[in-house]
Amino acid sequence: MQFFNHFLREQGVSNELRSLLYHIARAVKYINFSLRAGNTAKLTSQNVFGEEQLKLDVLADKIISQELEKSELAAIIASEEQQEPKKFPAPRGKFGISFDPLDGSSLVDANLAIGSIFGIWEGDKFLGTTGRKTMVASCYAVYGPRITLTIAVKGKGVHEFELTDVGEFVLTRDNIKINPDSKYFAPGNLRATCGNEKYLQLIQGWIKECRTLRYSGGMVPDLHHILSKGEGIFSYPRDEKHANGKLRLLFECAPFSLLFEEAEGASLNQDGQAVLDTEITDIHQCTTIFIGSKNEVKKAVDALK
């Protein structure tokens, strides 16, 4: 049995980055406790995208923000639930942390798995850079029947940890890899088929090939399924209402793109550009995304050109 901190030390992760990941893991534990306590009531407030918030959305955002501030390793943090990033006075930290505190919160009423997503960047700014240039690590938590934390440190692969009954994360899978081909598909934004004949044909093609549909409506559980099975493709194209897609580059797509590239998968936008090479020009910037098994991602993007 390998504990979280010990494994990262063995992998040669720096003391500062290891400590920051430890604080993120602590925040995940606290969010899980709050979720189990039933803090899932709806509020009258909305986030910056006009989406209805749960009590847990606000609480998760607060837990993560406070834990990152406590770490004294964050120079700047940005949350999907907040309009603007929060900067800390120098020389408090050297990392920028972007996070979606509670991805898939609309699934809470249906009792489906939800999660948290984190991207860790070098420096004290997010704008004007790309994930390829400055992201050093990313991770996500799944709050399901098991509580897992899956981590990618740049150049060191993808590894999954599970929260035990004694409150410690222990290694359950290391060096997770994704096959280049797949039988699984998770098609997001199916409304786009109404105005995009090529996307309709792409999905019909997957069905005619007798592939297996796995789609919950939450990015974390759907992408976790792909990593767990070692194959699959998740798609979320543009539509007439969302010309640049709907998923957030800084909070969701860039962190997951690092994870999938580290697992030998791929992540492209609808125009064929690697998501990690997309420059961040706005904190709440959106992007299209096709992510998963390398060959399947390329085929899907080529089919929509």
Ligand code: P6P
The other form holds:
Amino acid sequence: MQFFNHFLREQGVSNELRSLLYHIARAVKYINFSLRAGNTAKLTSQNVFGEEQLKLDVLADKIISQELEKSELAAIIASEEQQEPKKFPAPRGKFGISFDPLDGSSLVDANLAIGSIFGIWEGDKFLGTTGRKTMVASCYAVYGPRITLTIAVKGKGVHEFELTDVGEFVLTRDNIKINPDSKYFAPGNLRATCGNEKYLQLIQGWIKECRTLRYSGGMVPDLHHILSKGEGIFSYPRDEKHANGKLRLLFECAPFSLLFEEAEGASLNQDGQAVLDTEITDIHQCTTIFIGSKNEVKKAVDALK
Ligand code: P6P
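Cool, the form predicted alone is there; where's the form predicted in complex with the named molecule?
Up next: the whole complex, starting with the chain shown before.
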């Protein structure tokens, strides 16, 4: 059994980054406890996207923000649930952390798996850079039958850890890789087929090829399924109301894109540009995304041209 901290040290991950990841792991533990005991009630508040907030959304955001402040390794943090990033006064750490505290929280009342997503960037700003230039690590937690934390440190592979009943994260899978082809598909934003014949034909093609559908409506478990099986494609194109799709670049797509490229998968937007090469111009900007098995991603984006 390999503990989280020991394994990352053996991988040559720096003390500072290991310490930051340890604080993120602690936040995941506390969020899990609150989910098991928490109130799924809706608040009267909404987030910046006009989405209703659950008490759990706000609590998860608070848990993570406090944990990152305690780490003394954050220079700036940006949450999907907050309008503006929070800068810490000097002398503070050297990392920027972007996070979606509880992605898919609307699925909680259906008792489906949800997750938290984290991007770790060097420096004290997000605007004007790209994931490829300044992101050094990313990770996500899945709150399902098992509580898992999957981590990518740039150049050091993708590794999955599971929370044990005594509160330790232990290694369950190392050096996760994604095959270039797949029999699974996760077609997001099916409403877009109403105005996009090519997207309809792409999905019909997957169905005619007798592929296996795996889509829950939660980005975190849907993408975790691809990493777990080592193959798949998740698509979320634009539609008439969302010129850049609905998923957020800084909080969701850039972190997952680092993980998937580290696992030898691909992550492109609908225009064929790598999501990691998309400049951050607004912390709440959205992006279309086709992510998963390399050959499947390329074929899907080409089919929509
Ligand atoms: P749709 C959840 O609200 C979320 O942001 C992602 O987790 C998920 O992939 C997407 O929305 C689902 O969107 O349009 O299928 O409801």
